[in-house]
Amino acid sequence: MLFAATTQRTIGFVILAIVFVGGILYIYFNIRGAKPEVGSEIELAPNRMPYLSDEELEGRHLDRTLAAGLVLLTVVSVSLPLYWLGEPGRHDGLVADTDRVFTDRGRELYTEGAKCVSCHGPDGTGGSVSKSLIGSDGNFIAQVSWKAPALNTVLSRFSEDEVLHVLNFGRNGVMPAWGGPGGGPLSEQELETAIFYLRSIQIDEATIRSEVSQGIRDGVAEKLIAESPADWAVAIRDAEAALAALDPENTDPDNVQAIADASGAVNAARSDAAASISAAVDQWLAAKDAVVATAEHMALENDATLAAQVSAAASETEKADAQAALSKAALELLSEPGKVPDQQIYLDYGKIIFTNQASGGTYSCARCHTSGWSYDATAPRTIAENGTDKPLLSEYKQGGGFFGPNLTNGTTLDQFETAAEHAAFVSEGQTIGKTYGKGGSGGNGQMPGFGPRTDDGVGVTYPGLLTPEQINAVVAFERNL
C-alpha cells in the first residue's frame, strides 16, 4: 500500500506539472502574440479598437479555445478519480510513515535519550545494572549487578497500557519512573515513541522457543553437573572446587596465576564433557516426558468419559480438544504429591523453568517471586567489587516472595482450586482493573502473562513465552512448594 501511495502521489505531481507548464506557455504565447499599438491611440482609443470578426471568432479561434477546454476537462476527469482511488494508499502510507518516524524517535530515546540500552541491552536483548542494596535501617549492604530483563518480548508479557504504567511509575525500586505521572522527565509523547520502538524489536516465536529451550537445557545441565555420579560430572565439580578454594582478593602473582590455571581447568573439564552433558540432558528430558506419559495413562484409567473422548476423536479439532482435556487431567495428578511414579523429575523440570536464566531471567518466575535471585544473592562476593566477601544468601527460598507474592505453604492452592485454573492465570497474567483467584487479588497488571497475547489496540497477536506444557510444569512445581 505504501508503494501504491507513492505511485499515486507521483502521478499527481506529474499532472500538476503539466497544468503548470501549460499555463506558463499559454501566458507566454499570449503576450508574444500581442500586437504593438504605438501610435494607434491617435486614430482610435485602445478600448475601442476592433477585435476579431464573428467569422474569425466562431471559426479557428473558437475551435482552439474549445479544444483547450476539452483537454483541461479531460485532465480533471482523469486526475480526480485517480486521486480518489489513491486515497486508501495515501492513508496507509501516512500510517506507515508515522510508524517509521515514531519508531526512529523511540530508538533514539532508547539508545541516546533515556539510555535504556545501558540496562536492557542493544535491541532490548537484556542486560544488568549496578545497584546499591540498602537495608531497612538505611545502611549499605552490598553493591550488586541486577539482572535487567529483555524487552524484545515485553509485549508478549504485558499490554501496552501495562508497559506505559511501568514506564510512568517504575518497578520494584530498580526500574526508575520515567513518565510525568511518576515524577519522571519524559513526556507522554516520548513514552509513546518508546512503545513504537518496542513494537519494532519484538522477536518471533521460533526465537523465543529457542531461547527458552536453551535456558532449560542449561538448567538441566547444571543440575546434572551438581548431582550426577558420572566421571565427567565429578571432574567438573573437582575443578570448580579447586577454583573456589582460591582467594580472589589475593593479588600475589602466584595466586593470580593459580586462579587463571584453575579457571582454565574448569573450562577444559566442561569442554571435555560437552558431549556427555548433552547426552545426559537428552536422557533426563526423555525421563521427564515418560513421567508425563505415565500421568496421562493414569488419567485415562481413572476417567472413563475422558478415555472415550480421546478414543472417539476423529477430526483435528476433536483431537486437539481431547489432548487439552487429557493434559488438564494429567496436570491435576502431577500437581498432587506422590500421585505419579518418579514425579520429582517433573517437579524439578518445573523448577528449572521457574528459574530459567535465559535473557536476564525474562522467561523465569523467580525474578519476581524469589528474593535475591535477580542479583545472584548466593554467589561469592569480593570486597573490591561488592563491599562484602560473603554471599548475601546461603540459599534461595524459591517462590518465597519478593516483588511478587509468596507462593509457598499452599498459597497457590488457596487462590486456585484446580491446577487448570492456576495454569490459565499464569498463561493470561493479571489485567489492570481485573482481580483473580478466590481471594480477588490483583488488578494492577503487574503479573505478566506467559501465554499468547493479542493486543486489541493494534490488532497484533504476540507469541507466548512458554508453551502450555511448560506452563503446566511451572504450575505443578508451584503447587508443591
Ligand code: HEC
Given for the second form:
Amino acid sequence: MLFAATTQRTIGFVILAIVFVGGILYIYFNIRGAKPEVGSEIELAPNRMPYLSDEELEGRHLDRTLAAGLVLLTVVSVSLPLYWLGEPGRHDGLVADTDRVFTDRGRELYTEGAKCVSCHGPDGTGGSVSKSLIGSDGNFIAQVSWKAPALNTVLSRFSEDEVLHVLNFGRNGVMPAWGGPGGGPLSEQELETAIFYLRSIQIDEATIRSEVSQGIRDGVAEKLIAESPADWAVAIRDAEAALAALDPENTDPDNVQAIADASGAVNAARSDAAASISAAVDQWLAAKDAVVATAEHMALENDATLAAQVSAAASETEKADAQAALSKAALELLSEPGKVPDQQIYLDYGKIIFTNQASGGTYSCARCHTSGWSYDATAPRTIAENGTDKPLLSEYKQGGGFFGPNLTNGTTLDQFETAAEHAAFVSEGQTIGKTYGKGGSGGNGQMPGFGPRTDDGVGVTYPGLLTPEQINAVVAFERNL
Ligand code: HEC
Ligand code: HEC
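Let's compare: the form predicted on its own is above, so bring in the form predicted in complex with the ligand.
To see the whole picture, the full complex is given below, headed by that same chain.
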C-alpha cells in the first residue's frame, strides 16, 4: 500500500517536472521564433492568403463555434461532478474486488498451499493432528492426537495481530511456524490472505451459543452418567464396566465378538436413556440457576444500597444496570469458598465450561491451562502403539498450567483482587504489549478474550465465545482452585 502510494507520487512528480520544463522551453522558443511587431505584417506579408471576411466571421461561423463551445462546456461541467459522484462507488468496488481476490487466495492457501485444513478441518471447524511426544531426554513418550482448535471463531477471541503472532511463530511445537519471523515458509502477504480467509468463515452468534450450550449439556450428561444413582445411569455404568473388562488388544475372534457386543450394549444403554439424560440435565441446570438465585438473594440482604437500586429500577436500562450490579455482587459470594449453600453445583458448572469439549475444545480453558488435556493424556494407550496401556496421566490437574499460567494455589487471587476484575480480564483477554492485573506481563496477546470483540479496522464486532453468565461461572471455578 505504502509502496503503491510512493510510486504514484513519484510518477506525479515526474509528470509535473516534464510539464514545467516543457512549458519553459515552449515559452523560450516561442519568444525566440516570434515575428516582429504586430501591425508590421501589413507590409511584410502582402501575399498572405485572404481569410474570411468580417461579415462571415460574425455570422453563422461564430454562432457555430460558440454553440460547440457551449456543448463542450456542458459536457465537462456535467461529467466532472458525475465522475466525482461515482468515485466512492468505484473505490468500494475496488476494495470489494481486492477483498475477494485476497479471500480466494487465502482459501487456496488454507486448503492447498499450507494445508491448514488437514489439522483445523474444513471451513475451520476444528480437528486434530497426530503427534509424537518426545521427552526432554529425546526419548519417545507416546503417539497422541492433539486437538487443533476451530478457526471459525478465532477472530472473536484474538485480534488479527494476535492471530498473526501465532501464524508467525506457531505454538507448542504442534502448530507449525509459518511466517518469516518464526523461520516459516510463508510471506507476509500470504499470511495476510490467510487472515482475509479467516474473516470470511467466522460464524454468527446463534451458532456459537448453540455449540457452547450443547458442549455444556454433554458435559453435564457425562457427569450425571458417572455419578447419578438413577437406574438409567447405573445401567450405562454397568455396560461400560463390562466393556472395559475386555482386553481390546486380544484379537481372538471370540474376544473381538464380545467387544462388539459389549460396545453395542453401551450404545443401547445410552440411547435408551436419552430422554432421561436430557431431563436430568435440565434439572441439574435448574439447580445451578437456583444456587445463583440464592447468591443474589444473599447479596441483596448484605447490601442495602444494592437492594434499593434493584427495587427502584424502573426503565429497561436501570433494570439492566441493577441486574449487572446484582450479578457482580453474587459472583463475589460464589467465588469465595463455602459462602453459598450448594455452591459446589455452581463450581461444577464452571468446571464443565472450563473443560467444554465442543468444537474440539475450542471454547475451553483447559486446552491452554491444563497439562495434557489437549492430547487426552488420561485416556488408556495401546501396548501395540506405545508399549504400555497405562495412560500418560492418572488424572488432570485442572488449571495447573500448560501454555497458559498456573491458575491454582491462589495465584489468580493475587493477580485479580476481585472476581469482577478477574471476569473483566477473561472477557477481554490479554492484548499485545499490555499488562494486566497486579503483575501480568505485557506479553503477546495469547490469552484469548471470551467476550465480544470490536475490530475498528474492519468495522466488525465479533460475538463473544461465552456469555457474561458463563464467564462468571468459570471465574468462580478458578477462584476456588
Ligand atoms: C500440523 C497441523 C497444523 C497445521 C497444518 C496448521 N495448524 Fe494451526 N494449530 C494447530 C494446533 C495443534 C494448534 C493448537 C496448538 C495448541 O494446542 O497450543 C493450532 C493453533 C492455531 C491457531 C491458534 C488458535 C487458538 O485459538 O489457539 C491459529 C490462529 C492457527 N492454528 C491457524 C492456522 C493456519 C491459518 C494454518 C495454515 C496456514 C494452520 N494453523 C496450520 C495445528 C496446525
Ligand atoms: C489459547 C490459549 C488460552 C486459552 C484457550 C485460555 N487461556 Fe488463559 N491465558 C493464556 C495465556 C498465554 C495467559 C498468560 C498471558 C500473559 O502472561 O501474557 C493466560 C492467562 C490467564 C489468566 C491470568 C492468570 C494470571 O495469574 O496471570 C487467567 C485468569 C486466565 N488466563 C483464565 C482463562 C480462562 C477462564 C479461560 C477459558 C474461558 C482461558 N484462560 C483460556 C492462554 C489461554
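Numbering follows the first chain given and starts at 1. Note that the structure is a prediction, hence the values are computed from the model and not measured. Under this definition, the rigid core comprises the largest set of C-alpha atoms superposing within 1.5 Å between the forms.
Superposition of the core reveals a Cα shift of less than 2 Å for G401 between the two forms. If you fit the rigid core between the two forms, you'll see the Cα of D414 move by less than 2 angstroms. G387: CA moves 2 Å or more between the two forms after rigid-core fitting.
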